[in-house]
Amino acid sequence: MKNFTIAKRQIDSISVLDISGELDAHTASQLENSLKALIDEKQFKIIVNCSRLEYIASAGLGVFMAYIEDVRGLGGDIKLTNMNDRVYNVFDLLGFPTLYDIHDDEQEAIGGF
């Protein structure tokens, strides 16, 4: 099984989730449980900080698409920072740059918040 973990941490009113190794079918349920947990508990800021991510599947792709119409009907938003250039062409080759914010660092993100 490949390694993949979450840490979780907040900045004030931000939910940081700190997500490193490697994203596909057998590890998006623990993104999807985490974003879940996090819109249980009321915390529509989430930045996903990918500077540890070293792969992503279209599995884990489509967590973050099913969770950012939710998280933005709430209020909130789901940004993510620090990619990689392998993992950033992935989401560029499918138009993701354009339906969510891609950040280079979190205090960029933090700021579009």
Second form
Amino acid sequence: MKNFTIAKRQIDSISVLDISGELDAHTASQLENSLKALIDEKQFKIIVNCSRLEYIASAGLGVFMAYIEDVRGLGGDIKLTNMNDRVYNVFDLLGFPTLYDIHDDEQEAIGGF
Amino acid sequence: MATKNNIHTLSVDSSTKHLAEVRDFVASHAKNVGLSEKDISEIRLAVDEAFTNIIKHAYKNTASKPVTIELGFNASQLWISIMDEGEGFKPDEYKAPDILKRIKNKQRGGMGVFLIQKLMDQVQYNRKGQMNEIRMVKNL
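Please show me the structure of the same protein in the form predicted together with its partner chain, now that we have looked at it in the form predicted alone.
Below: every chain and molecule of the assembly, starting with the one above.
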């Protein structure tokens, strides 16, 4: 079975989650727990760096859907960066690029906060 | 895993822990048929979404229920059938999700059927006795 892993970094007031592997209905709860933990710690400026994300299913996108309103309501955002073309295509098919702040590069996203 | 002529079969129980195995099963056969990387990733995602919907909706997250995946091909198409014995899906009652509205309401889900329709060339839902079948076709 392929793994899904999450590592957390802090850049000043911004929390970065580096996600790797395959994000599906089986692994989505790991991302959900990490996002919940950040919100509980009042870390509302969040970047999810997808450079090592190989695959995403709609269950993965569902996690972002469930938390974006809360985080934005608290003055933060969940910005997504460094997606490969296959992963971006899934977000695109569902119209996410107009609803989420998606950047090619993490530095751009940092500048957007 | 069983093989008969150009038909390959995988039987698993209704648990998300089998998602990667199911995706890899269809991807490896699609690769052998000679499909492009783009087509293979679309098939992987469509099958993932269909299997996830069976677990969530047909079996309402009850694990250990039977799911069978069949994959076959001929000169013009590759088809995948996924069969379950849970509650049937009514495609006529399905509406494409309004993602913005769902985000506002902090809802998730409802995207799988929409994605399957976008990713595959034909999608059919059949009920045969107690069995549901989703049949998805990719033209070669």
